[in-house]
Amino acid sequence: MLDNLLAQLSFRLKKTKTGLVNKIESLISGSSGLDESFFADMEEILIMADVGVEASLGFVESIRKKVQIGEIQSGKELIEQLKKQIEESLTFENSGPIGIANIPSVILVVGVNGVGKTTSIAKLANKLKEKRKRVLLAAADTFRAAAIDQLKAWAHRLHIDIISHRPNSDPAAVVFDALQALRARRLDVLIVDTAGRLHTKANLMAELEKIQRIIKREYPEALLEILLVLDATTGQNALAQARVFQKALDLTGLILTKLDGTAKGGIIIPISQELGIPVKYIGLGEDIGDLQEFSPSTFVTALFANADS
């Protein structure tokens, strides 16, 4: 039986288990055998979740080979590998929550506007302070009032410190002074929030770069953080994202919001596969207690818990 925290991500992850995990289950009940017709249906399941067409293909090539030397003789079987090849598709060597030592910790937030990144940042603060970890907020997305005012009704309510600026002022200039702010009150971990607008353009990155020099210059000694936030509902969108992004920043995790809202959760494989960076935290609801770190094993067990309930 699952236990109240498996059980609860196996519930928000409901509409992806619908998309994907119901869909090949309903395939295997539903053929003949394990042919070729079975297996083009399933790459098609497995695409059409947005798993990605190069891990599809991988996926559904290594199990056929496994079928044609008799290693998976059952629909039983073959869940089993795939649930594996899921597993090992989202495991890097840094796999896990963020690691926040006995230095001070500098983690920097970057995402375009709507992904959910000031909120998650809430979350993620929250998260850490339920540790025992003294806080503080950096509002660097100093392009938009609202950010900063959001910014600044979290810290309030969470009795967080935050560093903030006037709107439109430098947000390099805030950094520098949270990071200054960082080490004279010997805190535990500095968030930074950013500007998320027009992800494509130069200005913005050149920006990101800019923070990035500034807490490495600044503080060398702090252990570095810089998570991606990105919306699992916009699919083959988000992907094209983090490619912009990771040319500009040396990520270490990823945030994926929303992933209670899509049949597609599959994103996450091509993702992290693509960047080879992995999944620190997935969002799964509003509610301040919804940032659940993201452990590819728990993940798996989740997804595929009750496939035909």
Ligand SMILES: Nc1nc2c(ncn2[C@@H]2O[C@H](COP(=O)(O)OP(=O)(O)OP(=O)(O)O)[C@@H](O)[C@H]2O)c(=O)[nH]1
Contents of the next structure:
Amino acid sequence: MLDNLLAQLSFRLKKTKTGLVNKIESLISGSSGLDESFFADMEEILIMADVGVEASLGFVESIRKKVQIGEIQSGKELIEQLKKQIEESLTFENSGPIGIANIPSVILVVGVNGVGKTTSIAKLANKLKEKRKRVLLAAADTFRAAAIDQLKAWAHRLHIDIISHRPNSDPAAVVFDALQALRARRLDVLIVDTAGRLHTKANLMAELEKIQRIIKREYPEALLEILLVLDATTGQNALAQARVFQKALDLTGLILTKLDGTAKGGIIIPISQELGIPVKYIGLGEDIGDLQEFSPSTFVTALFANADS
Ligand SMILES: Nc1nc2c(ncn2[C@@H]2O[C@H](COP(=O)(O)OP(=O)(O)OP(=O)(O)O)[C@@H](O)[C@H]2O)c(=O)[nH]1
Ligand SMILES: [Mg+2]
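Let me have the form predicted in complex with the named molecule next, following on from the form predicted alone.
In what comes next, the whole complex appears, and the chain from above leads the way.
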């Protein structure tokens, strides 16, 4: 039996299951043996699901070797090996939940426009509140008035404090005030919403770097997480965005959103591999409960759940 979270995850990943896992299962059941044409087809399925060329070749190569030396003899063993490899590729030293220990934490949330930053912040704030953390929000996306209103509406709905300034005011000043409030009100976690678009990309990166600098300078003893939000439905584009943000900021983790809306959820593998940082949360829908802490083993179990049960 799957527990609730696993069942939700498995259900929301069904597009990727269809695009990746079910295809590999059909390939296994339709093949006469684990031969070269099988491996070529398996490679193609992985690449088509956005697992990435390098990772796909790596997985297939290591499975091919195990078949050659007789360590893998059946389709079932092959699937087990693939699961193990996917899990390993998603596991990092600092995998696991974000650091919200007993010292104040600041979570700076960044990403291009429309990826799901503000929604993910609301979901995360709600999650932390359920864990009895006292949360503060900062509306540092001052570029659009609607962005401030959107975060305010969430704060109101969730009964969470928020620091905001007028539209077009300096985002760094919002963050500065929020850090003072975090300290003065003895709250646990500050989550900072940021703009996804400014007049130019260089402007945006400069602004985010400034915010990062201010947090480190004004509250060095706080635990800082910088989470990049990526939209899984944008595939290789997400990878390109990630490179730009990683250059400018000390990213500590990723939030991969909209995994419910794509058959190419395999993108999670090359993104984590290339950036070398763990996925911390995954977005699985538009509701407040649709954000899960990411666990490589749970993810793989959910993805292959049909094969197991
Ligand atoms: N299906 C699905 N939709 C999501 C998910 N996360 C966010 N969305 C939707 O994506 C849209 C954009 O979300 P926002 O949170 O406003 O994105 P943003 O990054 O803050 O955008 P900007 O403020 O414009 O930079 C909204 O309609 C969300 O409901 C998810 O995990 N799954
Ligand atoms: Mg937003």
